[in-house]
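Presented below, as structure tokens, is a lone chain in the form predicted on its own.
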Amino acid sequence: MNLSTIVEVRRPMSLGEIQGWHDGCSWLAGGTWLFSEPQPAVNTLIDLDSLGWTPLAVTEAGLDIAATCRVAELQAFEGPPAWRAVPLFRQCIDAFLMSFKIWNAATIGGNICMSLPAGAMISLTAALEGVCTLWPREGAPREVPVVDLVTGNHANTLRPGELLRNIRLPASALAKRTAMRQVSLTKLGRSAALIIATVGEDGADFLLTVSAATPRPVQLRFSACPSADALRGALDERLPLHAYFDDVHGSAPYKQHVTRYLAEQIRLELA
């Protein structure tokens, strides 16, 4: 879609040449989303494709997604033997509903910052405990959490004017077993859920997330794999039907009953 407002498209090769932010700007990556309707309150954008951030980076810390990193580059990516995670990234990206155009132009931050329920690309950094930096417009940078950043249906923490630099993913975490469900009411519509169970290689640590189901990523954690009485009360304690997200994708009664199917099946998966 043409956006008849922007009368200004910035190309900045370095931070410091990002200056006069105003109410009217808006960080451009991939452009899925904001380009797909009107935007009437945008008037210059600022493309982050000039910044030549690195897409994937392999640390001995972990893995940093940059927030311009295209799907399909993660999707790509294959990473160190020990990390036994990396498959998880792409059933996540499978659970997205997007034509080879948007698999090779929308970004792994773009996602994030739209801040959906069912956001694959949250579901997955959550639950690899991923934890962005960000940078705001003054001051230094911050650090959140991913399962922290996202607050709610299309609501996050960001500040006006903030921007996603990247997400880090711990190698403590890329290196444990996962198990992941994800449910449609239809065969090719939007995930009414989509949880993720997360362990480490002794059975210690077990972390499930749930995500599409509620407004924001839930996470319970255990010190090693619950039983199934004890993965379903926590469950029930820490997500009441009114704390789950009802939509035309799903009914909260109808997600409360996949969550509970669906994450004992991971437990027996990863137990």
Ligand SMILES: Cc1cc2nc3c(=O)[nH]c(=O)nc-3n(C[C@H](O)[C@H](O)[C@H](O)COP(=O)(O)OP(=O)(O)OC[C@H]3O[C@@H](n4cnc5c(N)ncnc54)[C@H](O)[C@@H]3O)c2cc1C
Given for the second form:
Amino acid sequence: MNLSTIVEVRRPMSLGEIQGWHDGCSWLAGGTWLFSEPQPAVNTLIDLDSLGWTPLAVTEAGLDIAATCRVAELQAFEGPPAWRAVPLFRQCIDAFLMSFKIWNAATIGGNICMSLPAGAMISLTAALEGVCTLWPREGAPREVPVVDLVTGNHANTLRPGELLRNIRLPASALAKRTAMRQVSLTKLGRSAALIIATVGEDGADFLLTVSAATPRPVQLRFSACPSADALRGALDERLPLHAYFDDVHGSAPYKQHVTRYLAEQIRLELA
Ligand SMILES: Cc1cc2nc3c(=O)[nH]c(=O)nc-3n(C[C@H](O)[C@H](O)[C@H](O)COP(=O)(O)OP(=O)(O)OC[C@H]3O[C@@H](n4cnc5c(N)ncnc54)[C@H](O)[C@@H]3O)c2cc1C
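Form predicted on its own already given; the form predicted in complex with the named molecule follows:
Once more the chain from above appears, this time first in line as the rest of the complex follows.
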């Protein structure tokens, strides 16, 4: 849709060109959300595309995903054979309600900054222990794990004008075995639960990430693959009924039920 309040669109070649951030400014990534509804508080868009960041970079430390990397670019990524978690990228991308038609526009950073419970790139990068590099308007860059950046439904710890620069997935997490389950109340509907677990080679370091069923991603870490009772006990302790996200895509009791059910399926698959 046309945004009738916009009076300026900036296309900086470097961040140094961006002076005078004010309340009406907004970073523009793929624009798939920004242009999907009126933005009465926004009068200036700052397009990140012109910065020309390399979408994906493989290093010894892991995979650097630029915030401006498109969903389609991540979907096409094929990592080194040792990175057994790479097929999880496509599983999570398939979990989007957003159709393939906007994969070429929507960015990984935009999805994380939107901080919606059904943000499948939040699920993916949180489960793979991703760490965000944030560029504040003033001061030094800071690093925040994805799981801590997102604090609720459309809520995060980004400060005004702060920019998500990239997300690093550590090689250690990319080497782990993974299992994922996703469920929606309706066919192609928004995720009601998206549950991922990762585990090391020797069955050590089992990490369960619950998302979509909860307003923000929630992680449970075990030194080894837990028993069914231990997993269920830990889930119920960390996520009492009121901690589930109750909305039109599923009631809290429904989401609690499917979370327990899918977590156990995943545990069995990885055990
Ligand atoms: C049909 C449809 C289906 C959708 N389905 C889903 C879905 O299933 N799950 C879901 O989570 N979302 C969904 N969305 C919402 C949205 O399209 C996605 O979240 C998308 O990933 C946003 O990315 P974008 O690059 O288009 O962000 P934009 O629309 O450009 O930006 C989104 C917000 O993030 C901010 N932002 C973007 N990049 C940065 C950055 N690097 N640093 C700081 N702030 C930044 C922008 O200022 C803006 O406030 C859907 C949208 C549509 C239209």
